[in-house]
Amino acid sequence: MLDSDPLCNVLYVDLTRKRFRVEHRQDLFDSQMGGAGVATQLLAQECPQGCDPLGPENPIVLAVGPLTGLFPLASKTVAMFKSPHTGNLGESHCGGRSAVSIRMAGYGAIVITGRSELPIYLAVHGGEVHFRDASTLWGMSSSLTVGRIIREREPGSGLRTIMRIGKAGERMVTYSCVSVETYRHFGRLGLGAVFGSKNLKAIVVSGKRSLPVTSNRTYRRIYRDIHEAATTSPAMKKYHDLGTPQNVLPLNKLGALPTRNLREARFEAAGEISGEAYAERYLGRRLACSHCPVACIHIAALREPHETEPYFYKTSMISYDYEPIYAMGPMLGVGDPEGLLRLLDRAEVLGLDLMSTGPVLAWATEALEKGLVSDRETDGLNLQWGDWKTYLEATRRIVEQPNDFYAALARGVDYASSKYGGEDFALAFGGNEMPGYHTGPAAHVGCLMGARHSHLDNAGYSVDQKVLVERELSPEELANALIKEESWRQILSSLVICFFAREIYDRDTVLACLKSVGYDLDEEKLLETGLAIHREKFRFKKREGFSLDGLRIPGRILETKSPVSNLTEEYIRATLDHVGRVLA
């Protein structure tokens, strides 16, 4: 890395004290570059083994890369904490201004540690840190309403990044998220739950600084380059047109979207709620994260009539994107476009990850259907497949809390199916709930071995549809095609690359990017760096009592069918068994 670079700024913030630090870790980022690598080191250093994950002493870190603000597509912030919905590691990407933002105010990370006595924001400005009063934002409806208060207040306009949580955080639902800009989110894990849990009701961070670079000339060559290829290529292209929501259609076709629980692979109403549905009829625009030609952020435009008085209409902006359509979608037999967007409005206000609620409220639709649970415990809500309307209440309750029922809710499939039973069809791996896809095996151990228990940790679903639907793969050649391509994938998220842009990123291109800026790497070394950092995750979860032996598999996804004939218990079990010899 350059001497004169920034990246390697640290800012340590004690919220008990109201104190800050900043520490220089030039050989931190020397050896580990930037976002998931050098966030897994200082999880792993200021998180004590064994603890509470709503406790002081859980660190929030906050990391950006070194092609952060140089290069197309490099916009991504990595947090990492320890999650109160798994119990081991947490770790959450979000675009919008997010990482700009903390590098333009000169730094490459943000450690958060302890518990403020009152709700406060912080608000990093450069080489400032302010500490202010958030017990008028506290309990607000709307984390909406919270952004717009915070842009009013705070400096920094257009360059500024704000996150925030809503009053799932407050509550803290264990898969709360934090909501950044407007329509981006650290979702997945809980990140907004430990926010909550230290009266951290926001961040806003901003600053202006110029990046170093080796060459101007060799840099803007490679600079024009990635742009022309993320805003030429089909791959972009596609993204950029209807988005991740054309999904919908081709697995439906496919017989891999998860339905009704995943009763079904298949939706009668798929047509209704597709990516192509949606920008024929809603599509109101489209943006971009911060240093992105691509625009992949689709935003639907829905008219509504006022309750009470007539030719009154408000127009709400509403984000859609693939995976939250599947699970408040077909997840819960919804086919209703409109219905749909409200679930989407519902949650974004509230600040809950849809990914976890869609799966946690088909849980509790199929457990009352069967009679595991009564109206006594969902407090009289009827939960019916295709009732939106009720799955807006339902979707309130999960925040409120009324009764133990929903507190149980609140704490994701596999808290509420061990205490009401229907594990079988409680879709969750490793914790975190089912996401949309049922390609195959490769989908479902991917998420299970996964760092974060993502489909995007490596991409199985795609083995599934490329690889596994002509030729079968040993266990031992599942597990190493996703632990190649996992261990790749640490890469660019420690340089904060969109996975949507890992084809633009090759190998080539990323060790060019990396000399631009001072790295001198070869292809072996970068790949070794992968693999370690793919490996100290594993670690970590370890340590904090993660075993891929006790993972429970749910039978509903070897009962339905799905494009790949050789989902089995026993396939599963020993992909798993090989991939905790090859990380051990």
Given for the second form:
Amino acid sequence: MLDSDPLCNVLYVDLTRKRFRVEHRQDLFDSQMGGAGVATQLLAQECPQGCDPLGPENPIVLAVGPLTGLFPLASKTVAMFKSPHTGNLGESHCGGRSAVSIRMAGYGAIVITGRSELPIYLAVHGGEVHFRDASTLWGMSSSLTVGRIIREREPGSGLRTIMRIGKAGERMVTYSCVSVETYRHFGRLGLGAVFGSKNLKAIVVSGKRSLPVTSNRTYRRIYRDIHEAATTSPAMKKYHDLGTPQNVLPLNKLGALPTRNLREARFEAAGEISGEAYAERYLGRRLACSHCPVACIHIAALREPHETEPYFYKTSMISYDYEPIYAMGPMLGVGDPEGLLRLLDRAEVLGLDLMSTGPVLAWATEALEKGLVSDRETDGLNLQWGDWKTYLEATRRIVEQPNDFYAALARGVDYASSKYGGEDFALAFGGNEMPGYHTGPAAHVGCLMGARHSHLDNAGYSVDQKVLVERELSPEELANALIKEESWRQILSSLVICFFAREIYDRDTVLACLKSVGYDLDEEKLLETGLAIHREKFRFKKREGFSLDGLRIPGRILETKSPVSNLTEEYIRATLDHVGRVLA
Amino acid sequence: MKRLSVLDAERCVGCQCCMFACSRRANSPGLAESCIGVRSNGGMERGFVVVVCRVCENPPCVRACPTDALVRTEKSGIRLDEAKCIGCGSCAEACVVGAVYWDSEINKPMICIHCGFCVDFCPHGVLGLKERRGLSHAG
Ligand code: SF4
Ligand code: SF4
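Let me have the form predicted together with the partner chain next, following on from the form predicted alone.
Okay, now the whole complex, with that chain kicking things off.
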């Protein structure tokens, strides 16, 4: 990296003592670049072995990369922490204005440790760090209100990010998320609960600055090429037009859309809740993360009549994406597009991760149906496929936790099924609920070897669709294919490039960008670094007790037909064996 | 003159590519030297406000400057004579839309020069260079 680049500044904040300091870690950013690479190192350094994920010593690491603020689509912040959901590596990526704001404030990473006595929020404006009293914000029923209040109180409008938790985070639901700019999230694995455990309600970061490059001319030329590619590529246009829900219909057609707790893989009402249907009937606005010309964020406008008062309406703006649609729609048999939007809105208000909430409620529905639990446990709620009104209430109770059953649901499907049975249809991999891709074994192996947190962990879902539907791969070949792609994705996530732009940021483009900011690398070195980062993560996971051998493979994924026929436990385990050997 | 105009703010997605472009134009990668600003209209769901100099017919910023460092030109809008500027900030205060940005490194105002560089980088047709004649309160 360039010596004058503020990227090497790491801001350390201690919430217990209300102190902060900045350290220059050029060595770290030189070797690991940023994002996932840097965050992995900082986590390993700061997180004591075996620590309680909800204890004060668990660090929250936020990292951005050298291309952030300079090139389009290098727009993600990587969060790392020990996950209260799995008890192991927690990694989550989020866009919005988060990455650009951290970079513009003059930091490459922020590390937060300790626990505040009093609820607080953190305000970082460039070099200033303030600890602000958040007692009034604590316990507020809507995370949207919290965002509005902070927006009005803090400076930096247009140049800032506001990350905050809802009630789910306060009550430490192990899959609560952190919402950013209202519609983006650090989802999965419970960063919200880690905030909650620290009495940390929100973080505001703002700043404005210039960044060094080796040559302005070259920089401007590379920039123009990337911008051109991003605004003319058909793939990007699709993300803009329909957003990620463009996937609903193709996956349904393929028979890969998990439906009613994956008892089926096609949903009869897919046409009602598809990207096309929402765009035509509800789309109210599109948004972009900072420095992203694509604008894939889709917001629906839902106009609802007041329950008692005539001619009185409420209009809610609700963001929708493929994964939330899958999790609260098909997975729960909900095909009513408005009911589904209300479920998404409820989770947004509470600050729950939808991708976990859906499979949790799906398991509960089936457990009730099978008599593993009764209405005594559900506290009178008769959970039934498609009944979104009851799911709306159940979602609230997961956060309120009125009895042991809901408290168990608040810890995820692995935990709930270990208490009440029904492991076979408890759809989680390594403790994390499944994403919406029943494309075949590669997708599931990808989640089991889980280098991150979602289907984008690896190329699994695309190996299924592009390779395995056509021809068989040996377990070894599959493992190698997944790890190879994963090495590259470690690079992208260390440069915090949005994975949707991975076709635009090919090897040559990435090398050219890196060169313009003072990294002289070649392709081989880059891939080596990627694999090394992957191995480092694996090392951390093993340190915290992870083992590929002990992983539970839910029977349901083997029973329900996927587009790839060779979906057996032996094949999955053999592939995992090989993964373990390569990563060790 | 051709003036940078906000053609349709409703189409703005808040990507801020225009802001990055403007700063790049000034050979200052990042956001420090942007003369255009995009912020949400009180929450992103309400859309965005794009703030840039309108080259008023009788510009308050020019009138407010105690040293006559600002002049309104027909070619490139409001121009600053850096040597005259004492960095008092009166111009920024006088602009009711907030289109006088501040370069805190040299403590002087930055105002759009209507070069159109950002137009090419707005992917959603929000910005354009438009011929500008006549009344100050139009468009
Ligand atoms: S027209 Fe030129 S000076 Fe004005 S905002 Fe656009 S790039 Fe900046
Ligand atoms: S580039 Fe266009 S769409 Fe993006 S923020 Fe600027 S005006 Fe809005």
